[in-house]
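A single chain comes next, written as structure tokens; it is the form predicted alone.
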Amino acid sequence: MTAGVVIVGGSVAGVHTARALRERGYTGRVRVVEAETEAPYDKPPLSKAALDGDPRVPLLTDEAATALGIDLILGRRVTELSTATSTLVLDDGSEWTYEQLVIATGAAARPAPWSCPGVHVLRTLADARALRAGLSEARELLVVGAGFIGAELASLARGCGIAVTMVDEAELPMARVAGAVLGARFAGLHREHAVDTRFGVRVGTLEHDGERVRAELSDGSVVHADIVAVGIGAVPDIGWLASAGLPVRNGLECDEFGRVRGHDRIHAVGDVACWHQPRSGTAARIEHWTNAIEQAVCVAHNIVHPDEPVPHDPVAYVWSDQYDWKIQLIGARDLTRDPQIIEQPEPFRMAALWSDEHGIVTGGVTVNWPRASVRMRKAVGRDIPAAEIGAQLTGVPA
């Protein structure tokens, strides 16, 4: 049997690459190797599904893999890559060769600086199960980090009646991605849901006294909690590539076709990949579900049709569910500029539009407004004035 395509990582990007290869008529061997023993599953539900629900949403069952002719190998980690011989070495000592390699190992949660009992991060199903078990018996939760994961976990806990204290070094939550004006609105959202917000401070020491966790903050205050959730970002899972000689900076550096630079038979998709974006002329690593799927489809096409490659030049898109807000972030937002904000009270929805120096829309943020999100995604990159989009949403002529 030929070496075919080997996909390292059973992430959403890895699984969708395998599926897309079959959908596009690839008849060679397809192998997906995943370090976890769990069959591939979706990540967004880990921080969104109700505590009394099952956070596991399968991406590829054994039955589906068999039907598609995909070899799914679980509980095996790739430890080495030799580009000279097109060979992978696994942790059991076995060696695989490949004709085409797709790296889809994703990202790992940035480790918590504290190692005492009761402290959790969230990236895997095992993480989610451990955290949920702790929350099921908790009365008070300390959330360190007010980004997407921290905010979603705070929302989940408050929905279950758990008291929440949220700590972040930033003065305003999500200001790094949405600016100060919206950051203040997100801070207000947490407070409206009775979250004790401690912004502009950091956790100094964190200890477990045998019953509860005690956190001392940089302003001298002390927070007690039954359990701690730490959401301080993620790092691409590329440690196993240290000796492979691939271009690695902020993830694997790829061209617009998903090929790792200098290696036309090696591709990267998902959170581990830093793709060149022709529209902006820059490279970016976009950690989100939608981007992972779009990259997977692009790479599958380019493997099947190497003489007719297509680029992936996305309009960045991220969503987050926080309390009763469905938040969507689109495109690029120059946070040195104030956005145009449009609000409607009943039912509440909001759109913020960013534009460049010529008034052309570059991106935005919407809350509970899918129509506005769709309009913005279609407008970005098409030289459409932000005033025109605003007029469409408000009904007022541009």
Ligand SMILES: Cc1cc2nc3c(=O)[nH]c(=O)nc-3n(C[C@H](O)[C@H](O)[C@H](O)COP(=O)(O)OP(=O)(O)OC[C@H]3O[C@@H](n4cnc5c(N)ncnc54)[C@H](O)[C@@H]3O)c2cc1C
Contents of the next structure:
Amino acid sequence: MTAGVVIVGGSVAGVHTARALRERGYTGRVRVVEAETEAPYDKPPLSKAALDGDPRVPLLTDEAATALGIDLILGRRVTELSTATSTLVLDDGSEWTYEQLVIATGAAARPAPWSCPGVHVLRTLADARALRAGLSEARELLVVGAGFIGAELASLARGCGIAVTMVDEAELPMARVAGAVLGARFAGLHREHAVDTRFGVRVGTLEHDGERVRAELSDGSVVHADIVAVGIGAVPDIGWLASAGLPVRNGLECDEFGRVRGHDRIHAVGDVACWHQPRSGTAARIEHWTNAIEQAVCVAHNIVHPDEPVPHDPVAYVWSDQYDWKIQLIGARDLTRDPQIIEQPEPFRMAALWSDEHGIVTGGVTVNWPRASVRMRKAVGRDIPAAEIGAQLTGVPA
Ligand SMILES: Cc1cc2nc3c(=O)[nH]c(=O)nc-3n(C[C@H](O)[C@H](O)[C@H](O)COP(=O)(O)OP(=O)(O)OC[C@H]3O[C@@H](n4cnc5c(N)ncnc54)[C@H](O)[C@@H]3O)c2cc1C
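Would you mind generating the form predicted together with the named molecule now that we have the form predicted alone?
Then the entire complex follows, led off by the chain already shown.
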């Protein structure tokens, strides 16, 4: 049997690459090797599924893998890559060769700066189960980091009546992705749900006194909590590639076809990959679910049709569920500019539209307004004035 395609990492990007290879008619061998022993599962439910339910949503069962002719190898970590011999070394000492390699090792939660009992990060199912077990006995939660994960966990905890204090060194939550005007609205959303928000301050020391956690903040105040959730970002999982000599700059540097620069038979997809973006002419590592899947499909096509490669030039998209707000972020937002806001009170929905210096729509954010989000996704990149979209949205239902 030929070496075929080896996919390192069996989560969102890796599993979708394997599936897309089969959907596009690839008949060679497909092997997916995944470090976790859990069968592949989806990540977004880990911070969204109800606390009393199971957050596990399967991505690929053993049966489905067998039916698709995908060799799914769980509980094995790839430790080394030799590009000279097209060989991977696994943590059991075995060596695999590949014809095509897809690197889909994603990212790991940025570690919490404090190691004491009660402190959690959230990236894996095991993290989610540990955090949920802790929350089931907690009365007070301290959330460090008011980004997507921190906000979703605060929302889940408040839904169960757990008191929440949220700390972020930024003055406003989500302002890094949605700007100050919307950041102020997100801050208001947390406060409306009785979250004790401490923005513009850092956690200095954090200790466990045997019963509870005590955190001292940079403004001198002290917060006590039963449990702490730290959501301060993720780092690409590339440590195992240290000796491989692949180009790294904020993840694995790839062209717009997903090929790692300088290596035609090595591709990278998902959170680990930093792809060239033809639309903006820049390189970006995008840590979002839709991007992982779109890149997987693109790379699968390019492996099956090497003579007709297609680039991936996305209109970026991400969603987040916070309290009763379904938030969707689309395209590019120049945060030095104020967006045009369209808002309707009953039932509440909101759209913020960003435009360039010529008034052309480049991206936006919607709240509880999926149809507005669809309109924006279609409009971005098509030279459509933001004012035109704004006028249309006024009549668009939720
Ligand atoms: C809690 C949470 C909530 C999220 N919510 C949203 C959301 O609402 N909307 C959104 O757009 N995005 C969301 N995301 C982001 C989205 O899930 C990621 O963009 C997506 O998981 C990226 O997929 P990936 O396969 O590239 O990486 P990962 O999901 O990180 O998977 C990489 C896999 O590679 C494996 N691996 C790593 N190193 C090795 C090795 N050396 N050998 C073998 N296997 C290895 C890991 O075990 C892991 O399973 C969320 C993420 C998290 C953690």
